[in-house]
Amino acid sequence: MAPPAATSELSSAPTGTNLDVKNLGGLKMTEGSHAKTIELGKDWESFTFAPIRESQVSRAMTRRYFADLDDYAESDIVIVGAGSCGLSTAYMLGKQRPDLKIAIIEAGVAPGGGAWLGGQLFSAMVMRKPADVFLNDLGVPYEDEGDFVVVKHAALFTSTLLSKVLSFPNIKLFNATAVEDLITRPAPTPTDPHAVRIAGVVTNWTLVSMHHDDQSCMDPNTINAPLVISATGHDGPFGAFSVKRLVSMQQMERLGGMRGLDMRTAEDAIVKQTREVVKGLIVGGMEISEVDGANRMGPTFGAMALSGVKAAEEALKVIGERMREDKEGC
C-alpha cells in the first residue's frame, strides 16, 4: 500500500494573505491561504520527512522521462546543443511560439556549455552592446562599461536563461544525450540531384556514444522534426557535429575552419551568418564559424546570445514551409 501523502509542502507564499506560524520539527511553517513558506526554527530533534518508498522515486522519474521520449519523438524543432546560443534560441522560440514542440539535445550532463565562466577560470561575463538588450529581457543585472556590459558572474546569466527555458511547457531538455547522426530525406535540385533536407536527429545517451569502440553495437534512438537548429560550438569532441556530418555525407564540399581570435570581426560575422545551411538545418553560434572560416571571439558572449535570437528569427521564417515538406516527404 502506498504511504500517505505529505502533510506539508514548501513553496512561496502569496502576498497579502493572513499568515499563521506553525512548527514542523526544526522548521517554522508560515501558512497562508494558498501555500506555506519556510522559516528557521529551533527544534530539529522531532523533524521528519513525509514517508516514501524507493519505488515511488524510481517511478516518478522514469514515468515522466519515458512519457517525454514518447511525446517528443515527433517534434516541431530540435535544438542541438544547450550552450549560450542554443539556450538563447530556445528562449526566443519559447516566447514567440508556445504552440511549437521543441526538444533540446545536450551531450553534457550540465547544460550551458562554456557560459558558466566568463573566460579561463574568471567568473565575470562580458557582453558587447547591443547584447545588453537581451540581458534586459532576461532580467539579468550588469555593470555598464560604455561599449560593453559586465555580468558579475557568468553563472548568473546561464542559470537565469536555463531556468526560463525550462519553465516553458512546450520545451523539453534531454541532457546527457548525444546526436549521433542526422535524419535525411531526398530533396534534389536542378543543380544537385543528390541534395537532401534534414528531417530530424539520431540520438543516444552520451555515455553510450562514447563507448561504441569498446562495446558491442548499441543502436540509437530518433527524433523526427522538420527543422533542426545546430549550435554545438567549434570543433571538438562533440563540437561542430552537424556541419562535419554535412561534409561526410557530401552535402558540403568542405568546412572553412575557424580562424584565429579577432573579437572585432568575429562577433558580427557569427550573428550575421547564422542561417539555414541546408534545407531543414539552421546553424548558429561558433558552429557557423567552422562553415564560413570566421574568427573566434574568445571571452565575450554577445554574439552567442544574439546568434540565438537570429536563429530563432530564421526558424520562424522557414518552419511552416519545412513542416509542409516534412509531411509530403514522410
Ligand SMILES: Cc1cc2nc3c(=O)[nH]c(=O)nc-3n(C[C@H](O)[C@H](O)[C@H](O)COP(=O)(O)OP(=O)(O)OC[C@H]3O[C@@H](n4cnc5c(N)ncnc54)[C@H](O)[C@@H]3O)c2cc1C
Second form
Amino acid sequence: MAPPAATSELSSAPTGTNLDVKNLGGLKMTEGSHAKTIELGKDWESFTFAPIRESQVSRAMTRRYFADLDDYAESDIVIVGAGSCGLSTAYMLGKQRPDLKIAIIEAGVAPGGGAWLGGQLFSAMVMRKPADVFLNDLGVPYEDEGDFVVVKHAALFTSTLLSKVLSFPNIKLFNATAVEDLITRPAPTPTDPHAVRIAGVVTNWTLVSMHHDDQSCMDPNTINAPLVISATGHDGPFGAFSVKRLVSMQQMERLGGMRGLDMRTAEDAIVKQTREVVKGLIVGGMEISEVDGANRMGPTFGAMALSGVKAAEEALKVIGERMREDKEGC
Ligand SMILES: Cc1cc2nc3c(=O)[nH]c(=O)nc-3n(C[C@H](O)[C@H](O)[C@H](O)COP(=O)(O)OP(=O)(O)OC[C@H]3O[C@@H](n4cnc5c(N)ncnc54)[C@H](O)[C@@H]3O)c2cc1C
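Now that the form predicted on its own has been shown, please provide the structure of the form predicted in complex with this ligand.
The next block holds the full complex; its first chain is the one shown before.
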C-alpha cells in the first residue's frame, strides 16, 4: 500500500488546531479560520519526508498522462497555443461550458507564449480599456491610468490566468507538444468542390517535431475534435502554424502578412477579425493578423484577452453544428 503523503496527514487533522506531525520533524502547520499556514520549526535534525519508492513516482505520472491521452483523443475543442489569446479562450470556455472536453496543445515546455513580459524586457503589462473587464473577472489588480490600465507584472496576469484554466476539470493542457498538421474531412461547397472542414489535429512531442530532418519514421499522434481554435501567434519557427498550413493545403489563397505597428488600429482589428476562417477552425490572437494583414500591436495585450473572449463566443455559436457534422461524417 502506498505510504500516506505528508500533505494528506496534515489536511486530515481537525480544524482550528496547531499541528506538530511527528515524522515531519519541526514542520508545523497552523490552521486559522481563513487560511492554512506553515510554520518552519527548528527541529530539522529529526525531519524526514514520508517514504516513497521511485516506481510510485513514475506510475503516479504516467498513469494519469496516458489516461488523459486516451480520454482526450476524442475532444470537443482543441486549442492550439497557450499564449495570452489561447489561455483567455480556454478560460471563457471553461467557465461557460463545463460539459465540453477541451484539450490545449502547447509547443513550449512553459505555457504563456509572449505574455511573461510587458514588452522588450520590461515587467509592466498594458491593457487598453475595455479589456480591464477581463482583469476584473480574473481578479488581477491593476493601476488605472484613464484610457488604459497597467498590471504591475505581466507574469501576474499570465500566472493567474494559467492557474484558473488549469483548475477547470474539463480542460487538459498538453505542453511540450506541437501541432504538426490538421485533420481534414471533405466538405465541398457549390463554389469549391475541394473545400474541407477541420476535424482535429496531428501532434508530436515538440522535440520530435524539431528533428524530422535528421530522424525518420517518427509518426505523430492524433486528436479528433469537431472544432479547433488556433492561437499560435505571429509568423515564426512555430507561429501562425494553422493558417500557413491552410495555404499549403490550398484552403486559403495567401496570407495577408502582418503589417507595421499601429496599436490604435491593430487591437480593434484583431478582436473584430477573430472568427472561423475555415469550417471547424477558429483563428485568434496574432495569428489572425497574418490572415488579414492587420497591423502589429506591439506591447499591449488587451486585444489578446478580448480576442480570446471573441474566439470563445464564436466557438459557442458553431460547436453544436460542427458536432453534428462530425457525427454524421465520422
Ligand atoms: C519575440 C517576441 C516578438 C514579438 N513580436 C511581436 C510583434 O511582432 N507584433 C506584436 O504585435 N506583438 C509582438 N510581441 C508581443 C506579444 O508577445 C504578442 O503579440 C502576443 O504574445 C501574441 O499573443 P498570442 O496569444 O496571439 O500568441 P503567443 O503569445 O505568441 O502564443 C502562441 C503560443 O502558441 C504556441 N505554438 C505556436 N505554434 C504551435 C504549434 N504548432 N503547436 C502548439 N503550440 C504552438 C507557442 O509556443 C506560444 O506559446 C512579441 C513578443 C515576443 C516575445
